[in-house]
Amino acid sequence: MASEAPKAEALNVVGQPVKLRDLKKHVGGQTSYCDDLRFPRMLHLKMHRSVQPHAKLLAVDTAAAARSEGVVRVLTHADLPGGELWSGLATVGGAGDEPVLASDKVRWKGEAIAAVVARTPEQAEAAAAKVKVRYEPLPAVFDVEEALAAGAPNLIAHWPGNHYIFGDDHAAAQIRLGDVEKALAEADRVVENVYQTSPIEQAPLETIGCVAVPDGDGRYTVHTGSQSLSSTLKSVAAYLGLPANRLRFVSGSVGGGFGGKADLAVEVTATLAAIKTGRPVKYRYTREEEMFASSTRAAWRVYIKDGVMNDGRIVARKVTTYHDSGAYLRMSNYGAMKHSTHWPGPYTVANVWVDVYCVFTNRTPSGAMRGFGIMPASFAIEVQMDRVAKAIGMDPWRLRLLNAYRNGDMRGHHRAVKDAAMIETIQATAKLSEQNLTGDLQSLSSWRQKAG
């Protein structure tokens, strides 16, 4: 006998309070996280990190660390399979650029150089402090436009000019629609502004961490808070030269991530340590490490030039954006592509020109964070809309309403708009804010026909 369909009221949860099924465990302190895991003979890994933002590594002396109390193994770049192990682009594929443990040089303050494995976290941390590194400091650059300027220090040999090369040898992720220069020349006025965001740390309650456990048959189980479980498994297998079926990755409750746990941060080194010692190895960031060593939401610099008619039509939008990737690429190219396709925002503009550069600097590498690429674009777009409205003396509600895209309008990346609800959203928001847009709605059709 077929089961009865659920009653309609049982499916109506929008606008209603919903009790989380694991709420009681969370508030009662009963939820188990990665750091709660304990295994017999488990070791702990701590990292010695660079104190220089850009320098050649002349010598790495681990002798004192290896002799320290409780230390079982010290790992350097020489312990990695083949001597080369690039972790760049762990989740999006492509040419790698980031060593798991630095070899010839360091490119940001905090880059991992040597991993110390000991019986307790305290012993590992004390020994890691005894690693001695001799540096030859190199010129560093911390600003995206300075990094692109002639004469800037080149950070990575295969990224000449300090920027990523997109497909078809493009220096930037590009969007082209219509004739922007012609539309700017014919506009009643041009409104130009620059917008800058800063790096943001995700700051999850549970810091990044994992435990790699030998299973005794040449296989390894890795318990991790990774947000990209399957791709992290594949990456670790590739970088350690292991068949993927020799790894099992297990995720549990994650105490926050927001994109910050999408990078391959700890799993390769912890698994390598488990292979070298034959014992379970836990590698967890301290709160301090989480704040200075984990990837952040990137800093973005956005230049916008809008061609505007006095009646409110935005006829051209030209954008140049510099994405601060930090010292390595990681997922920056993916964020840049998302950023580029978000322009010109939820508005219909007939002429659009966008260049988005991924620029390397000697800052902490950036990564994912809640709509990365999209959020800085949205911020710049909406502040720009307010400034355009002020420049032409138009109410900012009316400006947005008149330019809002509708179904069938063409986006900058040559895709027609579907399932648009921008006008309805503006209406609803205006109503809640006690704004009267009735007259604007009545004149919208004729205005849009003119904008044609």
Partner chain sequence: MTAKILSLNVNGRDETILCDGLTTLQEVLRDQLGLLTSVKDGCTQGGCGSCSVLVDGELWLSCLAPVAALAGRAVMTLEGLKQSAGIAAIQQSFIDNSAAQCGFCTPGMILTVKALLDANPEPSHDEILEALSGNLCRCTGYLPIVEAVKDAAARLSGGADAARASEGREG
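Condition change, the form predicted on its own to the form predicted in complex with its partner chain:
Single chain only below; no partners, no other molecules.
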């Protein structure tokens, strides 16, 4: 390792424009994606999905599907070895709560119930439609606060109360700094608002998919568009009870992911189908499936109560937020943890109180998408900053600069700020957007403590 930083002119990459290596392949149409792979005797897998948001499964009749033209195999929960439950973060200790194929219950409209493997995608789709499911509908809950209320229908026995259980048996991830109630009582103004974000589909141009190919020696090669190659391999091995060295995962070019291909989605079923049929099996979502069955960015509800002094200092920020995980955990606890540590935003507030609930509802399970957990917090914080500015009649640029965190300030989660650049970023933004900051604001710096 070099003992001192190299001179700028010696740098080959930093500060230099770098071309994407595969551009030449892209423009020639030669880049191969998972969907472009063809193998001899390749079969196609399509899923029969729940039409109920919450129901007991009384019977799953696959006889007509199995007799349908071109069908080679139908898979249900009974075909899964062990029938363990999986978690998006199983390999880093997440709790398993989700079946690969539903067994006794379905908890969202679109949950996988039976997989049909046939010679063509059309045959598989036609046969999947012939799977007959008898449901006993259960009361469903679609709102995070209703799900937490007493008497709400429970989705998963593992999560009584319909929320994730954080460390030390906490119902919510908690941030505590200073004395929020005292500071709110002493503040000149209290500004209180609620914010709601919507679920968002990542919508990559290439839908989720994989091809599982038997190597003929008890090993399987899985070509996948997954964004999480090694954790997906480990999850498939754990779920199917295979040693990891029986699986080889190959990632080609990913046709867009944005977090939407971070979850385990198709690989377990496709690999199981390849094991059961001895033939290559392709499982690729249609665009409709991608839109209604793949993980979304989660919807959040955020309550903020700010204590503000007339000079612009925010002295207290009390926050309760609800993350809509949908029906299963997947990566939601991770997103909720990132969300909690983001408060109170890039601002220094001496008294902070945050409760973050990770809630289960009968909605499509949510997952990763570009800064998941962070984005809904930032959205709520920045709209709140504008509203605070309006409430005290202060220029919103000034309000942000006065409260922006400086090096050495204490964050909500009890870590001192290092390498702050918020003030400089706002100053540069002002310049680019032709906002004239007054001299006192231009002289602010992340390296100096705020006045007063």
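Just so we're on the same page, rigid core means the largest C-alpha set that superposes within 1.5 Å between forms. Numbering follows the first chain given and starts at 1. A quick note: this is a predicted structure, and the numbers were derived from the prediction, not measured.
Using a rigid core fit, what is the CA shift at residue 21 between the two forms, in angstrom? Reported C-alpha shift between the two forms: 3.0 Å at residue 21.
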